[in-house]
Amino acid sequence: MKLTIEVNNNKIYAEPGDTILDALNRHGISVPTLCHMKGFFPTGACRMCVVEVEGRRNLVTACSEPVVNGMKIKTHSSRVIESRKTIVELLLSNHPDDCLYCERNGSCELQKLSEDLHVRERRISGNKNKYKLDVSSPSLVRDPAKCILCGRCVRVCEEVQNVSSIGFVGRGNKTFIDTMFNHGLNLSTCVNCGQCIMVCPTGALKEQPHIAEIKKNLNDPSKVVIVQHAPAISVSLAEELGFKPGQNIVGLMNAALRRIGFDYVFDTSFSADLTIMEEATELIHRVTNGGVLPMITSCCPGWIKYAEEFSHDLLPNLSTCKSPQQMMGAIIKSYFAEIEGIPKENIYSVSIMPCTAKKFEQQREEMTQNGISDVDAVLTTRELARLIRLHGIDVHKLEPELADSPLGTRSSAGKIFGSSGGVMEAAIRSAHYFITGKEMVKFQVKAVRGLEGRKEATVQIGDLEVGVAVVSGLKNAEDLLQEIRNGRKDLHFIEIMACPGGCINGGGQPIGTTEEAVKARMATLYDIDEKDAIKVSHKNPYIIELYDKFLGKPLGHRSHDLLHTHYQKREVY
């Protein structure tokens, strides 16, 4: 039975079990929040969402107060507005006054609240926060002085990612957020996924910047600067540049990258195809030769670090394949350098990724060949948008351009890597062909598609029944891994992505991403798959040529040296 409540002298309906905030949001009535996150149990800690309820002496928090039939609510009374304004002023009283230099200038929730509540003078003065900047991580920068203690980063790290690398320290007005023993993020359990950045309302968290280093190499005439862009970038960059969410602007992006000064532009979807050739072959080898099962994907560096820290008992289950980023980097500095006659030490290799953990992966010792890194620098989607704006490029006025060959042609199987379930679906398509010699009648594996945190299916490949599972979000991954430890035997292949929904919702994506935007990105990737002619990695003509001319065969000697790696246990404090 629906409940009737009165809001600002208007009757609206609410569902049993709704909080006031739920009911207001459903009817398009906006109430500001800072600590609240959709889908999380409310804490009411920030008090920004307070409303006035008739008959109640004190203001109540809309995020945690349940609706009662007949309730009369004022969402923007003078008392409510003054309360919210005072909260913002208190937060600003010890907040750094460096908005013009802040990473989040223009996308800061505290800044927006100040604007909305018309905070135009300093009524409350306090001692400014003085904390040391934590730049120890290869992926993230933490500025505790800008933290407003909303707790969103702590909750996503613990409740979604199961990592708990940061937490509240101290009590009362001495409370702050820190790592264990104040050791810095590099010595914490942080897996570099960047989901904390995505939920932080201020500039307290950001990615480790690589733009300055890239600009330096772009201006060095002795360097051949090569860039690759991940499958998810072309459908998420659009929002940063004024296009509708999910629009595929790959051609415009290629054109913009050339105008910035990159000598070659490659599509990482090509090396996603290469990953499938190696990974599908590895899966078949394990299934037919009694190898360690279930095999688990190794494309996501956030998941890999989590496995090294918390699931090292399952490291033998990990695929030995490098990620598409690292495979592309390895091929650029071997095959491409060879056919173009470029000394590999003169190549500066840049990748554009939806993921902050890729910055960590890029500098791993395992990702080098004779002391030369496969990839030299990584830009997030956000950083690419800044670089485009820095060069004064209006992408709306560019003509679309193709990526360079021979490493620019992809199948649509490589493109759907950007979405949770995409790696699994692409692998199933090629594994089916390798085992049966025939293509699948229907390439779409809809059971592994969607934003659900966990998806499972049984796929018939010839005489084999292959059990597969797809999980995103490391808490979901841990739940499944615990089932494996407890003796579950029906799964052969598992795809794990650290970020909920996969790379389309990665920690390097546009700030303020909504669920609708993530769905739009996913829909575009599958629309590309529907329309493209080449839907399987093993039919990519340039992949075939690469094996014929250079690699030999999947899991061969040269493939193993360039495209495979190993992982090891990490100690956790």
Given for the second form:
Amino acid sequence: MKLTIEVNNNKIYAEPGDTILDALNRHGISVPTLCHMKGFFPTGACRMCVVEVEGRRNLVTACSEPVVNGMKIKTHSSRVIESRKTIVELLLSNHPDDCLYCERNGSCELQKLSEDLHVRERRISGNKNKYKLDVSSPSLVRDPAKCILCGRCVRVCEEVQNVSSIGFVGRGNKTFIDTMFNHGLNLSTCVNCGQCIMVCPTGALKEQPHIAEIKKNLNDPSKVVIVQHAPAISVSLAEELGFKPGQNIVGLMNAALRRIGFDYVFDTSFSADLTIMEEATELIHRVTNGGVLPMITSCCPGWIKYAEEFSHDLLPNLSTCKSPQQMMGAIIKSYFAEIEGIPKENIYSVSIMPCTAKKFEQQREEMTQNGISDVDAVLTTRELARLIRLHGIDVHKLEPELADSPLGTRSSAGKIFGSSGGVMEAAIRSAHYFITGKEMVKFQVKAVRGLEGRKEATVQIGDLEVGVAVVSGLKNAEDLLQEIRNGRKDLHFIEIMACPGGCINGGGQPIGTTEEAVKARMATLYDIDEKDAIKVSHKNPYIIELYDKFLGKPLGHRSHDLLHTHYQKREVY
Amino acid sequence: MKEQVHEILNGYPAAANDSLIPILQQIQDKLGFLSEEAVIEVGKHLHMPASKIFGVATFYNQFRFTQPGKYHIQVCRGTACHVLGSATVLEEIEKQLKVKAGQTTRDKMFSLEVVACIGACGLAPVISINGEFHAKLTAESIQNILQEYRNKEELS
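Which structure goes with the form predicted in complex with the partner chain, now that we have seen the form predicted on its own?
Everything in the complex follows now, all chains and molecules, and the chain you saw is the first one.
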């Protein structure tokens, strides 16, 4: 049964169970929101979405009020607009007026609300609390002065990621968001995933910037500056540069990176192929030798830190493979340095990642060889766009270019790493070949594709029935791990990504990423896979060459030194 | 300290979130404040993130996070005391002790706390030191009172 309601004197239909906001949005009527997040239980805390409902004395929050048949609503009456405007004016009353210097200038929701509601003067002047900038984390920077206490970061951290490293502290106008005992993010349980940045309406949360250091090295003639870009970058950078969401601009990006001054441009999808060679071999090794199962992927540094903190009982289940970023870093400073005759001290290795946790991973002690870091700096997708704009490069006028050899050629199996389920699918394809000696008839493993938080399948590889599960979002991961602790035995291999949907929805992606954009990025990745000739990692000719000339065989001695790592239990609360 | 906390937690075997505040109160009664260690232990016991417990505890004025001094000073900031100048009283004590409200002096002798009203409006402005009231304060009398406590300490 449909409900009929009257909005601004027009009749519209609503579904039973709709909130007022759901019904309005479905009919193209937009009401501003701040604390509201799609898919979360509404709190009605910020009161930005208030509307007038006939017969009700007070204004009603549209996000939390269920629709009732015959309801008469005014969404933009002068009373409503005045009320919303006052809320914004109050939020601005203790806000630092430094929009021109702010990271989020142009992408700030507070700025937009203030523009939309015609706030043109400071009517209310409030006391400004003094806060310390939290720069303790290798990945994130928190500026509580810019925080408007919408609580979205707190909710994402708790409800999506099950981490709860931040919470509301204090009371009244002294309330702010902080970690336990104000110790800062670095000493908290924070896994550096950056999902809080993605939901922050203002500049209160941002990534730890690496641009300045990269610029210094680009200008240093003694340095060979090498860049690698992750599989998810070429399909998400597009929006930042004025293309349609999800468009693959890998060729243009390669060209832009060369114009910025990078000496070599490599594709992390190559080392994703390398990861698959090692990881699929490791899986087979564990299955045939009675190793610890289920094996869990180790590509995602957010998940790794979560495991070290909350799931250290399952650390033996983690694959020992480094992530593609770190494998590429290690190969650049060993194999590539050797064949090109570049001393590895002179190499400055940059990676472009959809991820803030990669900035943490890059600084891990385990990710060094004799004191030299595998990777020296990490840029997020957002930072790359900033760097391109800084150099005045009009990407639309460039001709596409190929990445450099030999670490720039990939199979499409490496490319789909960018999406949740991609690592699993790529690993299954190669494992099938390694076990049976034959390629799969159809390469697609459709059951592990899509945006759902958990996907499970049973895959037949020869005589072996392999149980696999793919989860994204650490709360979903925790639920699955709990089942395993409770004795679930049917799974052999689990892929875990911290960010919902995988890297295409990572914490380093463009601000304002919508679900549609994530879907478009995912569709493009699978479209690339559909059209590519080489669909399996073990057929990548440069991977074969790398093993022939340098590594020997997967899980061999050199692989062990360069491409595998170990984990440590972390005592944080 | 950990043992004292566990002793309290043992009194709440199958506790859920709603036991949080009583537990915190009991810990504060025992230890005089909520230590970081105590918050972590409570978190483990209730399966709650420590950041959340810290958030709840900071919401209430009753909880302290630093060890109280030997002499705990409560400055009344209720209406009557306010009218008769308790803001100056607080300022004077902060100046004399070189600590802010909520802190403890380095020698662990005095700690300072602001309270809403201690129900002695006739004595305003009033402070309480370890439960002993000092009435109708002025800047000079504050200095004398603090000196008395210091002298007492030196004698003992």
